Amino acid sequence: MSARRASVSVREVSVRYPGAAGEAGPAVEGVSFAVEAGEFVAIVGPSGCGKSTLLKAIAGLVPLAAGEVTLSGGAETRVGFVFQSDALLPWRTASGNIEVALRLSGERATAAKGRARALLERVGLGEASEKFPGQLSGGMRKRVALARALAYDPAVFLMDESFTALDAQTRIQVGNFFLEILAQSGQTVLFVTHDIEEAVTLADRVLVMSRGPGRIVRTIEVGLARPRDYYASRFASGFKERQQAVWDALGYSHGGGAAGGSGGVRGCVMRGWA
């Protein structure tokens, strides 16, 4: 794994999308935050608040209406983006999809083939290395996409609902694999999720966004010790308090949810709250 590390600076970033009448409406408005090299930051917020848009803006995939994004390593900084969809090449096998990333990062064909197979073994897909994406389940394709991003050896990971398609057992397995890789190489991570438990389990800090146009309304320090376990960390001292703090920042309270929803810690354990 590469020893390269990079910080991310987001300053007064706004993104606008064309509306039905052709007028540009704000999707993200005046967002500022910084991510230190090697830090894991999760972003949560209501559906449609601009979380994914913000991530794409940081990656340079959508234009900024205002503000700037700076990576400490400059234009040479490798950024790995794991989309909500797997975005695999349908005409390449699972191994072939990973080999593409390895060849782009400079590995020779023989070495790329061997490393691609090793990465697939690590995410539990060794037996599927020669299958095409159309022959894999949604969860399996997501694991191939994660392995492909890891193969590129980025200094910064941008991840958009990256574990959503996985069943509970596989989610734990892949989550722990990802935490293990980060512990070894210390990449910087920005991770968008709807799952409050997942955000607190993984992150050093959680950024909470408002309803659209999205703004950062609160930053919550997690402060749980590392190394972490994707499942066992949920029973650590202080976990529920951090989880509740995120829930409260989203506009909920112990007494009941906003707009008639169920509130409290029990509510934020549930997925699909947005």
Ligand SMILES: Nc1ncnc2c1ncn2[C@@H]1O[C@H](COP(=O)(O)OP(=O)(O)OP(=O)(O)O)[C@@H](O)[C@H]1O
Contents of the next structure:
Amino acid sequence: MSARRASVSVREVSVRYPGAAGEAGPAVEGVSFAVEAGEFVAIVGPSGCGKSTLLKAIAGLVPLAAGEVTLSGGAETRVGFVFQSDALLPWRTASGNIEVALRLSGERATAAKGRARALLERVGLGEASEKFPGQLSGGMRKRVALARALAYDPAVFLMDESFTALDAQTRIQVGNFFLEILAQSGQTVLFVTHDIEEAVTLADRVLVMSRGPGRIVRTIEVGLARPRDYYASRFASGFKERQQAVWDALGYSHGGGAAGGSGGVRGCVMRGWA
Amino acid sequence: MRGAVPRAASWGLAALLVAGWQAAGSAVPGARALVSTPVLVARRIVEIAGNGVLWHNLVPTLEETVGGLALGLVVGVAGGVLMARSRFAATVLDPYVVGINGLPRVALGPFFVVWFGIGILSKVMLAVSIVFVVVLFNTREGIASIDADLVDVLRSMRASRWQMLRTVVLPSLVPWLLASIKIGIGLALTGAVVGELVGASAGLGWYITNSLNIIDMTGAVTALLVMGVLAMAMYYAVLIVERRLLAWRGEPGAGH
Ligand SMILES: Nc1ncnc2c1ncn2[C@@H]1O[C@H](COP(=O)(O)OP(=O)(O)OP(=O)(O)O)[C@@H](O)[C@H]1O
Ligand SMILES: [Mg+2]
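Show the same protein again, this time as the form predicted in complex with this ligand rather than the form predicted on its own.
Everything in the complex follows now, all chains and molecules, and the chain you saw is the first one.
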């Protein structure tokens, strides 16, 4: 079960998607940062600024136009990617989806069934294990996707708005379950979210990205004590200050508007490949 | 709409049509020679089922249809995969596929009989020529519409080519293949029967030509009816398989 630990290093990474008329604008440009083994880094930024693209670049799913991504465990390092769309196989049951990840992680078919069921119970979906994704709610599907990433037993989690569709109570329950696993096995996490409170609650560090092309404009050290609690940590002393620092970086402090003040997120430049 | 009432209405309509046919065929003077009657056709079916003539002509048509459909699927899927995977192949072959698709392929019937003989092969080839284009288009479309995120999930977990094929690609293509088969049944039967009309020594198409040559309308109509039943039986067999393979979709309108 215990995952090997791995750090992530991103150096001057740019990603361009092929454009409509051969013209390609960068979705992500010149992004550099490093994540230590066992560190939890949150990424926030406006919609379309390239957060999902950055995670895909780290997972090696999109070609890099420039730069380099290194995972310290080498090419063998396992990455658990929770996609923004839940990306479940519609023709497999919840349990079947998790069994796919278990089999790919080297588990025997005979053991996979029971393990899948146990994982689903941990995310509160024991009852739903034989249902197809089409029969589950959005929040349930997100939890299946999370359980699938856990099943793969990765050293690095890449999570794209993984808790977004959950109701407040389930979110606390699943959030704490996830924190518990991290405390046990010390995986590295890159966590994209639009919820700044959530980012500060979970992360050691928050990276703030600017709108297209995505760049990292600010890094906020959270530095709150661990272990954290998905609910209670919001009331720790110093929480509000960190939260405000993130809002500031997004450009919301000066006069209350997102005007892109000094150091804030630059105004939206729409790129012409829609 | 899978209730008992619409189903009963469907049978009722069939009964009405048969009754109307019987009335027309027996009441209107001279009509019997043009359309026969249900009673005569039923008697004929019992007769040829008993003396073996039915099976002697049904089996070749069935073989040609199934053979043409199966081979058409193989050629169509192979071509579709090739053209979806290779831009080079797509660019080279596209005009040919479009050309063949536009060609009225029943016109190939006489050529195929000359080239492949009056046996089963010419009919299978004609069926293939009609079926494979539809399968090819469906396969290309199916591959193009595979959910990129599903491919990425499997890639992020380092799935092998084979695992990718088995877990994502093939299941994504199943609905498209089933749709191809359902359309293909009618097309393959058309190919088989046209081939038989052009030149054959057995088969339902041959039975029609032969009956009309001896002014036996009942025989011709009987063969036509058997073809319809054959096509329906094959279609419903596919539907049963489809319901099992696509159970994850649930009843239309129930989920999503
Ligand atoms: N497959 C693709 N092909 C072309 N352009 C793409 C593709 N995926 C994303 N983009 C473009 O790249 C940019 C960044 O997209 P990305 O999905 O990374 O944004 P995001 O920060 O995750 O946004 P959100 O918060 O809304 O999820 C956008 O302008 C988007 O239009
Ligand atoms: Mg995104």
